[in-house]
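Below you'll find only one chain, the form predicted on its own, shown as structure tokens.
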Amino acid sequence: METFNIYNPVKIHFGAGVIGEAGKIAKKYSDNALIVTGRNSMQKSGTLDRLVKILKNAGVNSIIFDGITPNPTTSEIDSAAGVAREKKVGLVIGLGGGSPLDSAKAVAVAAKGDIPVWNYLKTPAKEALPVITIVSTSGTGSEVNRYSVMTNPETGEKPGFGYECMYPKDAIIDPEIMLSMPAYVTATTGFDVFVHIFESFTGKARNAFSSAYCMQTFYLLKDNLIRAYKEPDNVESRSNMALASALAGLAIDISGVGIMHAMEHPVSGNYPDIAHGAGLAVLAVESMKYNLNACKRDYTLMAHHLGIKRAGKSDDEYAMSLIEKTEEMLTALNLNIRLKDLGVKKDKLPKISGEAFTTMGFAIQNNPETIGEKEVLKILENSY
């Protein structure tokens, strides 16, 4: 018999108009709250300037930290954790995407230390500002894990990391706040979900619990996420991929990802416009591939649970119509591309390899196939 350990501390307010209780929500923790959120899509949609006056009506004061990118920085990570210092805030609250949400997390663990936030990948947070999630799109999962990934700026390297005490208190997870995501941030967070339990389900460090929450979300997906993408006003499939990224974020906390992601923060690292989840749409196919024999099983019972239609189909035809629904899946998001569509020289490949090795360790030993770097090299060339 199997033995593990599952914990995640965080509470989830789920449904249509949650937003509203972020204040009462805040208060509890401090009445001075940074929010940590992008450039744009918060101030466009208006979210921000909502978010701030339910925040004052509550008696909570906002400061505001708008300079994350979608791949953000150590740079931009210490630079609001200097705020957050400067402005003796007691709480974070993380807006948007997975980025901000990421980028929240670590913001909370610099404000309390005295070092970079870099360091801590080495050396272990023992304490952070509580944290609050509010989430904008359907992909990460951030909003319900520990984890935040951030870029070094210098080199290149994207590596993830998390402690105990950067779970968030709280996530709020309103759908309505999602219908304005555009259509590629649809696909492309959406498409994350997939990989997400994809790579937990798979992953040699899964349990029952991981498992559970992967099935569930295998049913989401079937009927919800080309929906939401082509109809974006369908509050019903934006809710239920909200509903299905919540539920991939907390399998990810406890199994883990695989290749997928570990050649994937490489890839965006070094070419920061890459949306995560158009990289790992790029890697998605030939990682699968890789990963046949190891799992046959295993794709053939995420198969069923994405209503492909078993018809006689033999073990090895019904594991490989997975990788085919796959590839049908990938060209209704448009997101059938190549890394040289997104930008990335050939050249560059070797590199990419041996970072995914040294920033994404953990996830090449969770791949369910044992890979080393010239497997890894290989996959990216046939990705190509």
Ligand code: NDP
Contents of the next structure:
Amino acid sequence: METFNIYNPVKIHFGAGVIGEAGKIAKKYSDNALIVTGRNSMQKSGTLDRLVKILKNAGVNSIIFDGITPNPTTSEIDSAAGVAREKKVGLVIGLGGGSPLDSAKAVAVAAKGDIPVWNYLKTPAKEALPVITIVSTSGTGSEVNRYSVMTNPETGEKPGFGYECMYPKDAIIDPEIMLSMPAYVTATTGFDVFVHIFESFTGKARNAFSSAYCMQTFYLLKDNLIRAYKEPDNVESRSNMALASALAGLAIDISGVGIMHAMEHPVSGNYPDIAHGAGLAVLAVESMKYNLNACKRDYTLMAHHLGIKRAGKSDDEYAMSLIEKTEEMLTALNLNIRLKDLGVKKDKLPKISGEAFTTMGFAIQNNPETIGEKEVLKILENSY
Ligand code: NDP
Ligand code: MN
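Having seen the form predicted on its own, I'd like the form predicted together with the named molecule now, please.
All chains and molecules follow, beginning with the one already shown.
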């Protein structure tokens, strides 16, 4: 019988309009908050202004740091932590996609100490400022988990880290904020959800709880991933994708990720213009083929949960149908692309495969099939 512990302290506020509760929630922690956000989208949609007003009405002062780029760098995080210290904020609010949310958690840790955020990869953080996440994409699950991913701009290394003190206190998940996502962001972040549940469901660290989150998420993706992409104003699909992102975020909080994430982080670390989900899209099919033999039965279960008809297929054929379905999904999302289409230079592949091990070793260890650097390089070449 397996033994495990489950812990996730994040209070989740879900539904259209729940951003209106942000003031009341923030006030529990502090009357002086740092909002960590990106450079464009939350300003353009008016969500940032709206949040500042909601906070003000509750008596919470806000300071804005809007310098977070997609695939955020340690220098952005260290700058924001400097502002947090200087302004003596008692709360960090992440507003945006995975990049600002991950950054908010890292800022909350770095603001408490006086060392660069990169050092926390080796020095476990014991305390952090309270964090509230207000998520604007449906992909990373960062809104409900403890992970933060950051890029070292000098080396291209892109590790993830996560300590108990980094769990957000509250997650505000308001699908209306996601309506403004452009099609490409909907596609790439939605595919990230699929990879989270694929890797969580097959990973060595999975357990009954992570698998339960995954099964419900497969069911949600079946009807909503492509619909949200094709019908951007469909609030119900947006809402179901927001739910899927959070459930998958809870799943990976328990059971981690695998080789697709291990390989993708060095891809978007070395090429910061590549969206995380696009990097995953190019690596998915070859990675699934590599893992097929180690988890054939899981593939058939996932095929079932995605609604693929069995119709007389043998076990092997039914397992394979999951890979075919993934290819179909990628085509429908216009993400059926190759590594070279993303501008990755072929001579960078050895560096990328090396960094999969040095920066994402835990994901390599968690992968269902044992894998070495030679095999990772082969998957990268086959995906090129
Ligand atoms: P980003 O947060 O990087 O956002 C991508 C782009 O979409 C940005 O240009 C952003 O604008 C824009 N955008 C975000 N929300 C909206 C919206 N509602 N309307 C219009 N535009 C919008 O994308 P992701 O959510 O995919 O986050 C990716 C990061 O998260 C990566 O660094 C990845 O490695 C990490 N990650 C973290 C995980 C975790 O568990 N913590 C798991 C998986 C990935 P702007 O530029 O203004 O921000
Ligand atoms: Mn991911």
